[in-house]
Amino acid sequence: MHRPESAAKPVESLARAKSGDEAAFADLVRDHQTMVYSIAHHFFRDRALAEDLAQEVFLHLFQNLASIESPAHLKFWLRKVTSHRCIDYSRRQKMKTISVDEAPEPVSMFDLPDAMMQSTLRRIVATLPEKARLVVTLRYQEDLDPTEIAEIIDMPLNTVKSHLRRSLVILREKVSRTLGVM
């Protein structure tokens, strides 16, 4: 049975890579650094670092090839090793949360309708720990669902939740008094 070109490619392109093909490695980096780098970006609003995370997670991949059983498997990895990247980094630098006055001013990858709304958001979102900013930025960025954030994060579920419970109401609250909407 022939494979649609879709289905096939990822999986002849991780093989490859697996057998020191360095143009599918490239392949495969180039499919997924959007998704590295997007999520590193979200977490410390700082394009140098999370450009050098995105390297980082690029040359462990590198080196842990050979463990990559799919293309589910990899992007699952992928956003494990970046996730645990970021709080790695931020212990290191001892980065602490930064008041909104100090935030950067993110990058959008799209345009929401208001523009001083979504640079409001995205300082306010900038000001939670880093636990709870990266299973925000993993729910709400990475579109991803609680359980596959504990899975990714190795946290338990309820903690996800309680993380994005308490997340939300802090940034429902933060928002309050910011836009001073009651």
The other form holds:
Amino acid sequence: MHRPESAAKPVESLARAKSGDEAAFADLVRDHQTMVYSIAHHFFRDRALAEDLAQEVFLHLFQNLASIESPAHLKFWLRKVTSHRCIDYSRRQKMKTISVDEAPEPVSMFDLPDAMMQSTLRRIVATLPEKARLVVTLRYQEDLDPTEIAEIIDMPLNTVKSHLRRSLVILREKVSRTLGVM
Amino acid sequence: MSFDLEKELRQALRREEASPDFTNRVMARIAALPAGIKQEKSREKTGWWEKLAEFFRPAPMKWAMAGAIVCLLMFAVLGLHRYREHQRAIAEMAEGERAKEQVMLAMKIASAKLNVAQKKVQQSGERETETKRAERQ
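May I ask for the structure of the form predicted together with its partner chain now, the form predicted on its own having been displayed?
Now the full complex is given, and it begins with the chain already shown.
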């Protein structure tokens, strides 16, 4: 579980991990595993695959720890490596995307439980093309602005913005078609 | 009914916890890494030459490096040998050309002298004929 003392001293934690302290490295993993795992899980909608990918990201971090300059750089590095790995995995495995036809049947908009709305939204996000899905995940999971997203996934800022715009249009349309809300 | 899509997306895509033993599994995979790779991580790489040296540090790379150096040396020796042979052939060809030119020059001189001699013989023959003709008259 998350240990507050490691979060309080991220610089020391990073320095100790860089000097070869494996317990400090474990703290770094604990501090960032939710972020890395969630990006992968929202991208793939597959727990096992997301965990496997997240583990590989941390193994890669372990081997490249010397190049990490600060806690902020660590966060950027993890987001970048995770995003690129998601795209690579997806291309390698030619992931089957869920078509909108597989989305749930329309239900009444009245008393629509939040859980159902969110589950439906996650499923609809999973139908987006891979880069758009990643942009949406980084925007709404990590609350990053388009400039930060562009840096992380090495994409022109205008392309990020257009992915976001188009994705929101598609999502709105699919949500209204599926759940009947506007 | 209207709804705030962006707010709903933030809710839907909020971070999720990985499995409780996630960290332990990562650390177990790290423990299973070969020693060379683990040591590599803790070493600070400051310059490009150190990074280059790191690249050749694993045992298979050492053998590959040794093989590459041996191949390089063999190519260098072979190349030097071929170069010297080529230079020798060029020198021999130049010498041959020079000898050929000398022979040609000698032949030209001989030919010129022969022409002079032939003219002299011809002139003396003509003179002799004219003398005989004068005596007859």
